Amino acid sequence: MKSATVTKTFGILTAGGDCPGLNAAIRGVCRPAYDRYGMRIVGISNGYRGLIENYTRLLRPEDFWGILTRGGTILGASREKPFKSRSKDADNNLGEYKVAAIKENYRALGLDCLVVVGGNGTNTTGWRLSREGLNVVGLPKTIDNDIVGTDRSFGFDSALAIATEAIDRLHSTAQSHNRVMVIELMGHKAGWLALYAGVAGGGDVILLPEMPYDITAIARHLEERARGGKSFSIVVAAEGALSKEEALLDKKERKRRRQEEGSPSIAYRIAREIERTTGMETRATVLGYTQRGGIPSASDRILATSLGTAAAELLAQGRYGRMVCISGNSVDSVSLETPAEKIKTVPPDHYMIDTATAVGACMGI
């Protein structure tokens, strides 16, 4: 006999960038929702775009069994942002149409709630849809670990392991050729991944978006290492890292200057600045989408599953407008307004920064 539930039918989508653990989260929501409560589950393809275009299908047990270890997402994803379209297209009704289509399809599908699995943008859109009258439950996923309201997001641990292995592999090349190696990791506005991977991989310089760097300080640190008999160095940089000079510019001017310089990304800019300042042979590596691919780590499988089952409980109780989260050692939930339009950045007094500097890493300042 199935347990009582407020939610009878819900839709589920994954949106934004892919990351390890999405399928584990889908399974975590759907198995108890189906097995324990007998809910009807509508899978929505390709994020919010699928809800706009009504690209959906009924999910059966065979769809979400056996997907725990699989990378990617069985539902597909997109970066469709219906409310952003609405704000940008003031002179036409494109954005209004997208939001209206979502609301219409939500009702036509007979949904009691929409479960959205994604990062900052996905949960922000979920919050905005809840203000439009839809019932929404959110799950936090991101390799950047930058969602406000949760201590951890699934995807981060897997990406951290990949980034750390890449740094480990660069050590042998750097040592063999007596070079400085600059590795660029994801993290446009928050440097959690670069900070943790930098410490785990023994990075000699770690550069974060939250701490604009001084190339003179970096050069001095690398030269001190060389004088101490250390013939190679590893620089770990978040993609959003910027110099103190760049930090004084607005976004448009900063973009223009970078285009004039011709460097495609931060790793190449830093490598060029190091060579110019120190004369040391320097190479750049951009890890790119490799960080988001592959199977989830054991930790991310557990986290995604725990968050998924907690979301199923919110559905059963009819507690909508919430995002499940990790708070300390407990699974909890917060209002969807909590993460909306916010970024969890690395605070300057975070213990990991002190950890990094205590073992000899330079933070670029």
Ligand code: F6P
Given for the second form:
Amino acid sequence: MKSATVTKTFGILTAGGDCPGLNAAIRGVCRPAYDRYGMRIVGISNGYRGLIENYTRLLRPEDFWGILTRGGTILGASREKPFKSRSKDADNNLGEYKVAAIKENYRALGLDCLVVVGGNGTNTTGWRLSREGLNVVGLPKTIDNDIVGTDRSFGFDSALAIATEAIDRLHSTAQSHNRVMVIELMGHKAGWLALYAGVAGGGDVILLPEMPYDITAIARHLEERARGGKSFSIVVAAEGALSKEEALLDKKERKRRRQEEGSPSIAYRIAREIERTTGMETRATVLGYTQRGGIPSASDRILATSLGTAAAELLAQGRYGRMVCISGNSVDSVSLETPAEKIKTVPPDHYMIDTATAVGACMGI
Ligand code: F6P
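Having seen the form predicted on its own, could you give me the form predicted in complex with the named molecule?
Whole complex next, starting from this chain.
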């Protein structure tokens, strides 16, 4: 006999950039929802876009069997932000139309709740939809680990393993050629991945968006290493790293100057600056989307499964307007308002910065 449940039918979507663990989370929600509570599950394709276009299908158990270890998302994803286009397209009311279409399809599909699996943007949209009267439950995923309200998000651990392996591989080639290697990792606004991978991979310089760098401090550090007999170095930079001069400019001006400079991305820019100031032979590597692809780590599978099953419990109890989260060693939930419109950046007094500097890394300042 199935247990009693408040939610009879729910829709589920994955939105924003994909990451390892999305399928594990889908399975984590759907298995108990179906097996234990007998809920009807509507799979929504391609994030919020699928709900706007009513691109949906009923999920059967065979859809969420055997997906625990698979990378990507069986539902597809997109960066569709219905509320954002609302203000941008005020003239043609495209955004109004999108939100109205979501509400209409939610009702037409007979949903009691919408489960949204995503990062800051996805959970922010979820919160806004709940203010429009929809029942929403959120799950936190991102390789950036920058969601407010949860200690950890799934995707981060897998990306960290990939980034660390890449740094390890750069070490041997850097050493063979006596070169400086700059590796660029994802993280536009938050430098968690660069900080953790920098420490795990023994980076000599670690550059975060939260700590604008001084090229002379970097050069000094690399030259000191060379004087100490270390003729190679590894610089780990978050893609959003910026110089202290750039930090004084507004976003538009910063973008204009970068375009003028012609560096394809921050790794190339820093590599050029290092060569110019130190004369050391320097190479750039941009790790890119490999950080988001492939199978989830064991830890991400566990995290995504725990968060997924916790979300199923919220559905069963009819506790809507919440995002499941990790708090210390427990799975819990917070109001969807908690992560909405925020980014969890690395605080300047975070213990990992002390850890990095204690083992000789320069934070660019
Ligand atoms: O949100 C995760 C993230 O991986 C960021 O670190 C990165 O800047 C961004 O996605 C890029 O993704 P896309 O090109 O898919 O927008």
